[in-house]
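Single chain ahead, by itself, as structure tokens, in the form predicted on its own.
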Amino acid sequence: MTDEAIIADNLTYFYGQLTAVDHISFSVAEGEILGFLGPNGAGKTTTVKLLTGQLVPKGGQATLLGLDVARRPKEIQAQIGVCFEIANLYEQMSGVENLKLFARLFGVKEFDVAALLARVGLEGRGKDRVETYSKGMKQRLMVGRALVNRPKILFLDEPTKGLDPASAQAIRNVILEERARGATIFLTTHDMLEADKLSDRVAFIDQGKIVALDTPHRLKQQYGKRLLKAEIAGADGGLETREIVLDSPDTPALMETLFSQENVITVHSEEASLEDIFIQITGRGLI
């Protein structure tokens, strides 16, 4: 087997006269987290039914765990989990309901329902029907359904998304263990903090295009800059800020100054967010 649990090889699909996703290539290691990051319309989702066999490129090749998606997709999606942004469960079962039916559709004959339940922090409300849950409840439950087949590649569509803190931080958990398990994460995502928490590797889509692909560290080297922000008291009263680049050479002989004619009050290094450079390359934001 490969080492790359996703490759994609100049992946194209088009609706009409829209192209969604526009002849991308990337791949993903076994084992990595990869944020496959985008405003809505960008070509996200698309992408993700392409690499699950839910659509059937139009050109170039998809290739998971060594086989062709678009030739072998029972295979594929027999080792992989999804877990889309929009819920679709049984609401009048039960979430063990749930878990059983959708363990009796991979083959699967034994897991521990309890133990599934426990990681998404469902613990005790197994028994009640879906319809009762909240909407963090339910997104829970879609991930522990996603997982009961003890996936290889794990696909997650804005898993996050309008939770709760403390719901949202319950998936977080759980795809960091997922990921020490050994299985590939593929996030899709327009959260670019969330990505840069949990991600290995960040994939910037815009327009059907991949416009930037590497780690997040070293994307705020390459767009983003450095800088030093100081609050001081001003001559009224107030406070004034003031910024300094860092990495600059004239940045000692700043600093000097700054602590040694004014007088500061806070002061605190910051770097370029994903966000931020998300906007620099495209000139456009998330929403």
The other form holds:
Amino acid sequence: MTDEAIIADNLTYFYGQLTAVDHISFSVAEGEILGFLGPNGAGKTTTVKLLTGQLVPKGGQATLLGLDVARRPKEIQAQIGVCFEIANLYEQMSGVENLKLFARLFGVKEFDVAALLARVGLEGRGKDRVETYSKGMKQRLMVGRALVNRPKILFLDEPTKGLDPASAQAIRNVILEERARGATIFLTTHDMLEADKLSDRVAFIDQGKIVALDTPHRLKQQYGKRLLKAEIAGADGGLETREIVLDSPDTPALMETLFSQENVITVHSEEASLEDIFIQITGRGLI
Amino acid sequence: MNTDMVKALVVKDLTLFFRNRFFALITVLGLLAYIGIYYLMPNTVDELLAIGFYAPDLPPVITRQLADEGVVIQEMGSEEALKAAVVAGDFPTGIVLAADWTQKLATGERAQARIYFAADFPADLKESYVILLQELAFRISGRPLNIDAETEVLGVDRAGAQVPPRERMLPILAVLVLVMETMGLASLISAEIETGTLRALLVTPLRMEGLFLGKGLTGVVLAFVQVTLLMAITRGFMRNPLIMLVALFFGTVLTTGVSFLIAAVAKDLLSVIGWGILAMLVLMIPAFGVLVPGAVTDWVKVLPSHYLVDTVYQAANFDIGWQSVAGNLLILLASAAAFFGLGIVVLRRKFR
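Got the form predicted on its own; any chance of the form predicted in complex with the partner chain too?
First the chain shown before, then all remaining chains and molecules of the complex.
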């Protein structure tokens, strides 16, 4: 057994002439949360499909828990959980029936369905048909379904997309609990704030290639500008804003001038967001 | 192969099938309707030939003779009344013999007769009425035909024991039940593809062969239970229960394969119904041949449902042995295996 839960080595996939995943290589350590970020059509979902054995790579290799995904997909799938971007539940079955079905497919004998429902905030609604659930409830049930086999690796594809704040927070809490349990989490999202909050490292994917991969902090250090923003009282009684770049050789002098010669009302520090960095690297936004 | 997984899939599919109000309703109502149709159809065959006559000159002894041979003579008061009765559908044919008809026959003169046919009377049978009149003429004139005709019935002589319409209807009803379930299963699979639940199933330890086994079992169980129920209620198992069961089982495997093919080409419920009706029409053609003998010709044997229909018809109505339907059953089994296999291959491509 290796310490790396996921290894992608030169992984490649194309649909006809379109290269969806272009020779990407990365690894994810056991117990780590990797945020996999990119705009729509960047290759995120295809990467997830390759890593979870839904697609066979056209080139390269994916290894999960020391096993080649293309050769032993079912052994791997028994140890992972996948939460899809689009709700794909059996709507005419209840929440309990959905969870029990997948528990049986995973061969899980001992299974506390009530506890799992409570974990994802669906206590009291388990016997209702899924067709009566709200979007947030369906998404939480999908996360619950991905947990029925206590997976070693959890793949979450846009788990909080379009959800109300309470549902999104409930899912983020489950992600952190799973990490605390020791699960490795592959989190696909284009919510940069969420990735920043949850991920140990983030990878940016654009046009099938990984263009950056590091911790959010180091990416910000490497690519972002840290600013100090100050509001000062203007001569006409109004407020003016001054910005000082913190990583410049002139910064100490500019700071001294600001505080000695101006009437400073407020001071804020500001660092680049992951979205700013993505735009800086790729030249385009995430949508 | 993990049987618990397959069992879980079958239970899930059966649950979803009966929670789909459309298919649940169609299944129950359809079965009741088929049983109702069966019992509403006549259970006897009228082997008498009714003919309307306006023939004031015809000796009563002739009409009695004809009646003994299975012909019912209904004498009318006038030619106009006879024509009205034929138009009204009281008789398929009406024969008018002039008042001097017998006399002319006796003297060797040429006698005139007129035959009225209903608009829908089969053209190829019209000539037989002319022959009937000629026979009648010879009897009256006392000059019998100088012909020795020897008749022989090949197989079981069904005179007086013809297969009634309701028993001829039975193969159509069986095919209808099977095809309705075909649409139900195709709709379940198509919905799995459309909603993405199939993707969720395929990232579990469930293997593709387990998935197909589960779907196949669901299709076979759904169709077999219903068609068996239909046959039991309509007394289809009275003569050859084992042959009937085997034929129906092969039929359910065949239609399950067809449902895989429909699911592979259909995108939603509407297209499932569209393709399903097409499949139903094609599969039912041999059954129409049983209902209306002569309606279809030998080309119907290229349709696999012919072998199901023929076996069901024979097993329900005649005392037959395995040997007489062995060929049918073998071809049916081969067709069922071919369609099931083809369905899996085509559907598997779509799953990817």
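Numbering follows the first chain given and starts at 1. Quantities reported herein were computed from a predicted structural model and do not represent experimental measurements. C-alpha atoms forming the largest set that superposes within 1.5 Å between two forms make up the rigid core.
Novice: Just checking, between the two forms and with the core aligned, does residue 233 shift 2 Å or more at the CA?
Specialist: Yes, the C-alpha moves 2 Å or more.
Novice: Is the shift of residue 248 between the two forms large enough to count as movement, that is, does its C-alpha move by 2 Å or more after the core is superposed?
Specialist: Where the cores coincide, residue 248 still shows a C-alpha shift between the two forms that is 2 Å or more.
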